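To begin, one chain is listed below as structure tokens, in the form predicted on its own.
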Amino acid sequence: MDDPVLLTGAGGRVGRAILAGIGEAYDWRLLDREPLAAERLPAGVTTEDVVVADVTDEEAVRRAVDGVGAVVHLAGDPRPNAPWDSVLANNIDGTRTVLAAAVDAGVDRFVFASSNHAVGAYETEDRTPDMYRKDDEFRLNGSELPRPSNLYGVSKATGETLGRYYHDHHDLSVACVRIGNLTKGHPPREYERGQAMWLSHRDCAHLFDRCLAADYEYEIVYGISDNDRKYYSIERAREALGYDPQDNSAAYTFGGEPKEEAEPDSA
């Protein structure tokens, strides 16, 4: 991609993983509500490429999207227990503001960081904890309706629907990534659910790279590594985006330590 890529929420966990993995592959414009430390900027990115603004600031967002070819939208209140006034302003209104500005600026594609919380209520008492284990066949594949587990999940499901609207009415390519449990270096320790939805930093960067490079229209995919035990399918991400994850929580013990040989967990 020749045009710059706008990355909102660049200073957050997902943004840091993306920039660490593919920071040198694109011409970035970074937006965050807080100034970014110089050591967090990838090679070739200077403070002139950083926009310090809130996604609820329509004028600032429109300046930020001017001249970019794609938007990776991560910004918002990431707290699962975030109150309604915050998710409404930051996650719903903020996402609509960025989408509308992208369309008006002629942006080609929009990558939206959705969340496992958009479908968290599928994890019912009769399904858990078996659904977190490798011999259980239950899978969510992105075609199911949202079933949020909290108001944060409601905001992410709303963001997916806003993306659908702007795709259908403005021909914007949109990929919604329902991100699992992102941790660096190892899967979540002693957390069965987290290990089933683990997303490594390496696979996270690769997945968002494929969202920027692949040819698609509107997609909802799951952002997890190729874990032996999983209840999110990554087949659509493979087929539509060319996602080829390299990591697997089964290569680690339940305590999160690397195994000498990658074998499925016994849990």
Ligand SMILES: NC(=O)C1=CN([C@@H]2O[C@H](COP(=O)(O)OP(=O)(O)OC[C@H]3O[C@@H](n4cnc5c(N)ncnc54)[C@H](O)[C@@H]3O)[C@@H](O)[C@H]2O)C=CC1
The other form holds:
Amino acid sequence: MDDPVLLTGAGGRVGRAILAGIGEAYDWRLLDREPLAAERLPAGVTTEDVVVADVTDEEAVRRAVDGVGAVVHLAGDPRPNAPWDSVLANNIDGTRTVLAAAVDAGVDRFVFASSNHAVGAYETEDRTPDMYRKDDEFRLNGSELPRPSNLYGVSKATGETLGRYYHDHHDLSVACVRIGNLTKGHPPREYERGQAMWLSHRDCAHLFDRCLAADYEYEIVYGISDNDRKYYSIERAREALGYDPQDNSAAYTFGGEPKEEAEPDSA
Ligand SMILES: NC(=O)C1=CN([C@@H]2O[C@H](COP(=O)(O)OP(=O)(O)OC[C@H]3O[C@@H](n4cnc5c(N)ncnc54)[C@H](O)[C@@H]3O)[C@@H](O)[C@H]2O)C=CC1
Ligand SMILES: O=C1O[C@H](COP(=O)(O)O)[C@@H](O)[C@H](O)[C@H]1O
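Switch over from the form predicted on its own to the form predicted in complex with the named molecule, please.
Time for the whole complex; same chain goes first.
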């Protein structure tokens, strides 16, 4: 990717994980509605590459996408219990605004931060907690219909559908990453579900790197590490994107301490 990459929501947890891992691999333009601390910017990124704007501000978004080759769209309300007015504005209207501006500017690819909560209602009483355990064979693979956990999950499923629409009508490559549970340094502690969908920082950066480098049309993939416990398949991410995760929550105790022989994720 020779052209700049616009990263929305750059100041958040996922944005920081991406920039810590691949901050020097791309020519970034960073957008967030909150100012970004200068000392947190990757080498080569200056304050001129930072846009402080809301993704629902169409004019600001149009200026931000001008000249970029790809967009990684993270900005939005990440709270599973977020109210409808917030997800409608920040997640649905914001995503449509960025997609529309991207196609009008001739952007080639769009990477969307979707969520496990787009499909959380597959975790039925009958299936849980067995599906969170190592020997259970239940898998979602990205081809299933959304079954959101909450209105936040509805907004993420809607973002995936908006991506499909702009892909089909405007020749935009779109990758939707249903991110599991990103935590730094260790999997979520004493949380079976979280350990089954853990995404380490280094695997997160690598996955988004693959989304920026691989050739694809429209993809929905799961963004988790290669955990022994899993109910999301990572095969599509391997095949379509060349994802090769290095971490596994099984390398940690249930309390989140590295097991002796493990090589912990220190990214
Ligand atoms: N952290 C996780 O484990 C997961 C995150 N995600 C998704 O990844 C994305 C990033 O999540 P996090 O980094 O965890 O959240 P975060 O809250 O740490 O970061 C979000 C960033 O987006 C910015 N932002 C929010 N609304 C905005 C708007 N309207 N305009 C411009 N900037 C705005 C915030 O200022 C913040 O810096 C979200 O879309 C979230 O739904 C999905 C699944 C799991
Ligand atoms: O989409 C998201 O999912 C993660 C994991 O969900 P949880 O229900 O296990 O907490 C969540 O931490 C994150 O904030 C959210 O954006």
